[in-house]
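First, one chain by itself in structure tokens, the form predicted alone.
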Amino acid sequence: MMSVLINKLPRNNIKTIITRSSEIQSCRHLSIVPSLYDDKDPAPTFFSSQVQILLKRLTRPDLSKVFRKRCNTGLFVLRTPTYKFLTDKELEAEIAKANEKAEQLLQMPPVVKMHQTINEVLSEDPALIGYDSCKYLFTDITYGVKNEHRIIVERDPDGVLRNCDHDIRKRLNQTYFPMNGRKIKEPIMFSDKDRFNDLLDNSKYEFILDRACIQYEPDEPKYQSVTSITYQHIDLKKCYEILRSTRHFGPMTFYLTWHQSMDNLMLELLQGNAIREAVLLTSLRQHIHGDVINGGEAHNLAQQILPTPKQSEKPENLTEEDIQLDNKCVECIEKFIVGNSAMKSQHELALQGFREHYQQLIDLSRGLRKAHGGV
């Protein structure tokens, strides 16, 4: 049996909340403009398995980063450390447990399109006009429900019944069945302008992810405002560090080919002589836009990168078989850049630097096999 719970609210509370979120909105304006996803729902291709094998590649997981000390309140939690002797089979699963659990730790917050007003009228019954000045709202608290799927309606002054918003269906699902760490009324460091860019420019920009995560919905205009800011910073400091090997390095990643402005993140795998990286960037963007002038030979190329292991930065040998995947990899950026990049000298600039530095590599990894009697 459904359980319903009536409340009855003042209408200004209504209207002053209603007016408070909307200055709000407008007040928090940056010199950077967010975009949003309003226009093409970008679920279908973010979800996608291709697009979500390369995210999680590009992520580049650390396992040093991902279980590393975090802040509780200001302190940190130290636990006692357990010390066990393993044998190279139970060895073996730990490492697959840790695995699986880094796994989850780096599951990313979808990308979803931007939610559309609900403004349904159920009924009108005008016998109903001038019995209250007030608004009546009906919440489903049967347990187990789904929040997107409870039940919540309004009953207008003027007799009207209509299914309630979202910023007021939200409301009610975190007054009777609260998420942890949700707050009811917006936190300050969202709704404070100041407070917002003192963050940002300290770089804390894991920090409002995250928070963003637990406060808003994937779909709601503040979240993805809040997240397409925070990207932009990144992308205009260059600090794509600071989120590589966590959970949100995808979801950005996704942001920046989505709107065209991936070359800064071009320029800097190329710069740190991450060439099989640009080239599952370019596969990417042949993904989402298809515009790439060598599509399908990124593609390619992206399918025998994903089988090898991460490139570290300086290999201590190189086999034949690398030298030959890496030069592929280094025609097919170059012909990105002929084609698609916005950033050309940048680019070139970079991957000269990138050709030097390998062909370094490849003359010591030659030059000790040569020694050590190989051919």
Second form
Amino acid sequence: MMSVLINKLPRNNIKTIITRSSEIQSCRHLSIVPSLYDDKDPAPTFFSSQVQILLKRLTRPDLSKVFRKRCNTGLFVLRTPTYKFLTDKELEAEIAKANEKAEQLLQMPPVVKMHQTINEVLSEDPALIGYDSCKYLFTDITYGVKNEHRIIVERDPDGVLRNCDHDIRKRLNQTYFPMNGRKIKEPIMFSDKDRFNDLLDNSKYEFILDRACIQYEPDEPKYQSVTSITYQHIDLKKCYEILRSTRHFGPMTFYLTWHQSMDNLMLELLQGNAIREAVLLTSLRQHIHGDVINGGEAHNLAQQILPTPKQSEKPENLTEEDIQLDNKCVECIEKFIVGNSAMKSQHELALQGFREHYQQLIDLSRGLRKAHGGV
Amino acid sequence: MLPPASGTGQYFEKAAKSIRLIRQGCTNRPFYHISVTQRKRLNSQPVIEQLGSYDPMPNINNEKLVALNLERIKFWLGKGAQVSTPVAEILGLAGFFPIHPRSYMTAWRNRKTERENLAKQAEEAKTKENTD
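Now show me the form predicted together with its partner chain; what you just gave was the form predicted alone.
Entire complex below, previous chain first.
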């Protein structure tokens, strides 16, 4: 009997320790402070063609991930794949079609400034005080008017007629013109902090971001805080790979660069031997802040990099032009680390690692060419 | 038998039209369509067109919801449709018409009854104090 008791005690202790540690964890997540786009409008920068091209390239789209099987909510039947024999011409047409569809799937959610509250009084009529104890909400349901331009007004119990604020507008638009997937009541995963933190802990980032895209408008404070917390969590855990080749990688990169916290991402790129993408990231920073020491050089290099194919495709088949370009990239990144990096030693270490790895690749590809009878 | 929501009523060019509330809810749960119909037709008969809706029961946020298809309302007003008093009141509150006199009357009467209730309560409290 006694031994059983003694056996039980430490187990209980372990349990309490585990629950405590999870409490501490959840406390730490609550301390992530969301930073919103509330002072300067990021939209002109985000939508400029250069930045869009850079962000799309940094997403590193992989078609097998873009067209992966996803949960089939909303689909009534799972379609079976069809296999066809195609001529080269037809195959090219199919690939072009697939690329077009991938571009559609990878379209990034917009990054815009937070909206201002609407407080526009249309008329005041104190003689109506006492008419009713509740508000009247009037919605113009004229056909063919867009949600953001719809007339929605309220008559308050004190007789004031005013334009509705964004939350009421959104609720009424959803009532009369429902959007598929959006709920009138906020889903519990966003309203309950514990559940939200559970999702973050389980790395369900894509799910959170997809749902936030449906549930909120991009200029809503709630959308910006949810995405901001998620991006910061990804940045802390360095799980960038989860978002790669999804539509959310671009906005995340933009967010991190805009709020001057792209050093972890830079480190991940250097450690993953993606030196060209690191240069693209510096170029992006130069576009957004203009504070990179060798900004012009980064821009020029980015222009040279963009037409080349993705780096990681054939690492052992380097041509001399590739080697030249990569060496230029290494120089550029060196200057960037000296001038702008906040994590100098780690970045330098990662760059050194890349150099050694790259030297091996160069030797390998030159040796291969020699063995095949090249010069 | 409730009429269909819109569009099946017979339409005569010259006959007088009226924009009115048509009750669509069930027992103890009123809900109204704002519809245009021939003036001589009963509310249970098919309407010409539905122009909006009005929910007289406050929702969970203490709001009454009104939907108005202003474009079509303007069209029917242009055709010379008569507007019934409750609809004119709603349109007045929405800021589309001038406020209907009956709204002012209701407000004034509500204020008056409230004032009387308050006075009555004060009097009762006073008598209670005196008896104690």
